[in-house]
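The form predicted on its own is given below as one chain in structure tokens.
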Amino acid sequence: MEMQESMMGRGREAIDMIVDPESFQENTVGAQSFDDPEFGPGAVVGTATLDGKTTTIIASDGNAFNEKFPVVYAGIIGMEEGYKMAQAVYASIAADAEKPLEEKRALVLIVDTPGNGPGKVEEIFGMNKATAAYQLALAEARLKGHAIIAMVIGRAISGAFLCHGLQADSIVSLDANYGTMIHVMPLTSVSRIIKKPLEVLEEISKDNAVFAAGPRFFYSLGGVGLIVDHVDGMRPAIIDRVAEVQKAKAEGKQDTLGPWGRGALGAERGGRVERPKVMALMNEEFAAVAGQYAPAR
């Protein structure tokens, strides 16, 4: 595989590669302005046009540093960043609240993050609430008809990817030759938690999508809908995915999108072969006892 120049830390450049030329207006989404440069500097939010259509852009800035929270740097999503991103989503929902489904703006998430800010101060003040607020905002936007596309250009790791990416209708990723990395946590951390030697996990990760870190493994799990093999392909891929998502929602096929759709896609691709069996068993066991807890009326 021929390695390409990495896009890590280049979230702002990626925005310009994707949206219509010179259309990105940073710090303005609908009626809301983000005027405080010291609030969540690691989060880039704004409005652009994509193929002539109004679109909200949310990205992580790998070159920003939040002086109030020393652990927030290099694309890490901190507490302020989580709330800022959530506010951008709710501003998008409010701006299009009265518009028909086909006119609701898409949200494009540029993903390049090594994780959440795990500092003691953030934990005390509610880091979990900030990331949950962002996840909830994206879930609400998705269910209200906004097409949400996540574009992985670098790292998509841990809880940061959980809030900034995994609530999208569809996830697109640059191929591994750009250094993209998608996984729950480093194998060194997994080793400490499950008490397995690192060497054993490294061997397993060569062909097990659960432990491997590359986008093609995540593709087999259904997590990535499409892999793009060149940066020039990001823009057309996102435009196509927006159209596909909007069409599916217009036809009432929301279950083929988002987290639920990715599970079914993983089963189709052979990466989640046990999932349908486990779901069927759980439904069968629940149906057998449901009357005890929720009597039919």
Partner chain sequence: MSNWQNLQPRSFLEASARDRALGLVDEGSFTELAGPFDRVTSPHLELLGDAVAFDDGIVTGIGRIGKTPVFVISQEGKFIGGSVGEIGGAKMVNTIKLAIEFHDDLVAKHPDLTDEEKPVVVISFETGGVRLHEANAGLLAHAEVMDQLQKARGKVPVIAVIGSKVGGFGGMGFVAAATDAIIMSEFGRLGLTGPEVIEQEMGKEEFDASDRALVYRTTGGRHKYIMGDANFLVQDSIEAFRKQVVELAPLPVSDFEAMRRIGSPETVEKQLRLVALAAEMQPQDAVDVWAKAGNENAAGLLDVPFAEFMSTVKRLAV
The other form holds:
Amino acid sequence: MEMQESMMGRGREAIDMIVDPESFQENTVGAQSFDDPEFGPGAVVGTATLDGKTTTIIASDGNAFNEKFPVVYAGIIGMEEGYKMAQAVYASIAADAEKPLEEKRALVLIVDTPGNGPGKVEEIFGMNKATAAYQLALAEARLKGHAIIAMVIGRAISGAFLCHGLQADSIVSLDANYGTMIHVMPLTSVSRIIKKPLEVLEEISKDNAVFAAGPRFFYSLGGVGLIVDHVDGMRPAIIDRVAEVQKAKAEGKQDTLGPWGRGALGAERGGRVERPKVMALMNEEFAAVAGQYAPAR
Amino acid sequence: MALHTLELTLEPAAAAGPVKAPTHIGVTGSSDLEVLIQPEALDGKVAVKLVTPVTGFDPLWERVLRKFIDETSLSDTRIEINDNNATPAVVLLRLHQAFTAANAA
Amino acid sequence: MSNWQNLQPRSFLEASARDRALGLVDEGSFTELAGPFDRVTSPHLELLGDAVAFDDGIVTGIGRIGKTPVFVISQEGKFIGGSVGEIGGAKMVNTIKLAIEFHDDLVAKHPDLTDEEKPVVVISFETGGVRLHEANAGLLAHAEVMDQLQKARGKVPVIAVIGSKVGGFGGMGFVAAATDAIIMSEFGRLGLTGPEVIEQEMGKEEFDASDRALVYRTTGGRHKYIMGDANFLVQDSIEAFRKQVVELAPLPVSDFEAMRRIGSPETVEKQLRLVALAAEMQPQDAVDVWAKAGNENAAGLLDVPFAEFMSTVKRLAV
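Right, the form predicted on its own is done, so what does the form predicted in complex with its partner chain look like?
Next comes the full complex, and the chain you just saw is listed first.
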């Protein structure tokens, strides 16, 4: 696998590589326009066509700096960014509310974000709400039939990946030859916090997917659906995935998609085998007592 | 680095019978442990399974468990413990709590 | 007195996850699912040589409050900080899923099902989020919980109760924010970034993580109540939390929708007015915001007795 120039911090370039040439219109999604250039500059939202079809694009701008909230830079999702992204999703839902399933626009999330705003003002006002608001909006759009594809091009780190990526129907990632980072925390920090020698963790992480960092391990956990090893592969992969996701939704197979679908994928690929076992056990135990909790009639 | 498992079968000097009901007490917190205790026909013996990150103290565990069984004359009982570096005093305290709770139930 | 009766006056802050689960629902009504006797422990912790728990640090099950089936999820902070791994995460996800399926079954079977006969979910948070020992699986479980919370919308109300030592932080801070109604005690804490990480990011002069009062001013129950992030503030006992849950449990789901902070374009608009206020004020301390909300004795608000706080506090309106 040949090392390639990293796409980190290059979310805007990635948009141009993916969508139809010259089609991206920033700051407009359906009836909503984002006119204030100082509002949530770390979030890039807009509309493009992808293979001729109207598509909402949501990305992070790694070079933006939010002057009102100075912990927001380098692709961090701050409060304004989180709500701006949520607004772009709700505007997509509203724009296609009356349309049949197959005509609901896809959303493409271009993922390169190191975290959520970690500041004092953020905690006072509730950063957790902003990122949760965006996740709920994405889940709503997904459940209402929009195809949502996440394309990991750089950093997909912990809570920021939860917020921007893990609510998608399907996740595509550039391979590690692009320096793609998918993890909760670097191993050095994990070592310090859980008090295990770094060498030991490095050894275990060579083949333990629940623990290790990188797109290949997330693939085996079902967290990443597909890996592409060249930037030229992003556009065709996303077009294919949109079609596949739309087909699955048309067939009523929503459960094969999104976070729940990734659970099944994780079991199939051998990375998360405990999850289905404990769920099956609970289902069985609940079935035995459910009658006691049903209303008397 | 895997967890250490210790399995023991102990016989009380005088057998007073099993606990009444299967019981769980405690939390595997730091310097603490949790206990599952339940009646089971074991020819008058007590079977213990202990899981702990600590190695090298098997004889000490055996002494502590024997003390508990002598104090309670417990027999025909299965005990399972998840430990996280509890001291012998805490181990005895939790075992007695489990015993009391299992007989009160 | 029964164990349940003994539990009622006990401190919620000090209570174990199982005692909270038992005490929040009606006496004797709780059935634990995947409980300690199932012995479902984490193989990932075992691999690392770390202590395991028979319930993986989370109590899940079903109980009843009056006529309402109550699905309970209760996190145990004493076990690795209440952190969420593969098994604990799956238990949480599946409890909400079971509640939704039970709701759908009951509605299909009983066209006359009343609001108080419809199930609710109660989550007692005590966690910093992802368990680093099995981080990737924990992270993926968080996304599944968010998915289930959205699937529960309009069907099964989800109530967060926060008043335990660890609070609700990290990815579980998102999850708590995404529930319908939040009940806190003044000792509860809710947020995203823990104090140590803020200190690391901003410097000790800006945020001293060892300053307990500062931490409570920023993420504690009284503050979250003023901000509207907690819908209800109660005293630190299991019965006080239970009383609030009992009041909420029979309400129609539309009433819960009205309690939400986020989850619709309208609530996002409202939150953005708060964010604009944050940008304009650039508060040095939460006390600045309490004063802005119209509290004359803002600096003393953390110290006045609970009853006085409740009767005099002004909550922020935007």
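Positions refer to the first chain, counted from 1. Computed from a predicted model, the values in this text were never measured in an experiment. Rigid core here is just the name for the largest C-alpha set that superposes within 1.5 Å across the two forms.
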Open item on the list: Would residue 191 count as moving between the two forms, using a Cα shift of 2 angstroms or more after superposing the core as the test?
Closed with: yes
Open item on the list: Once both forms sit on the same rigid core, is the C-alpha displacement of residue 284 at or above 2 Å between the two forms?
Closed with: yes
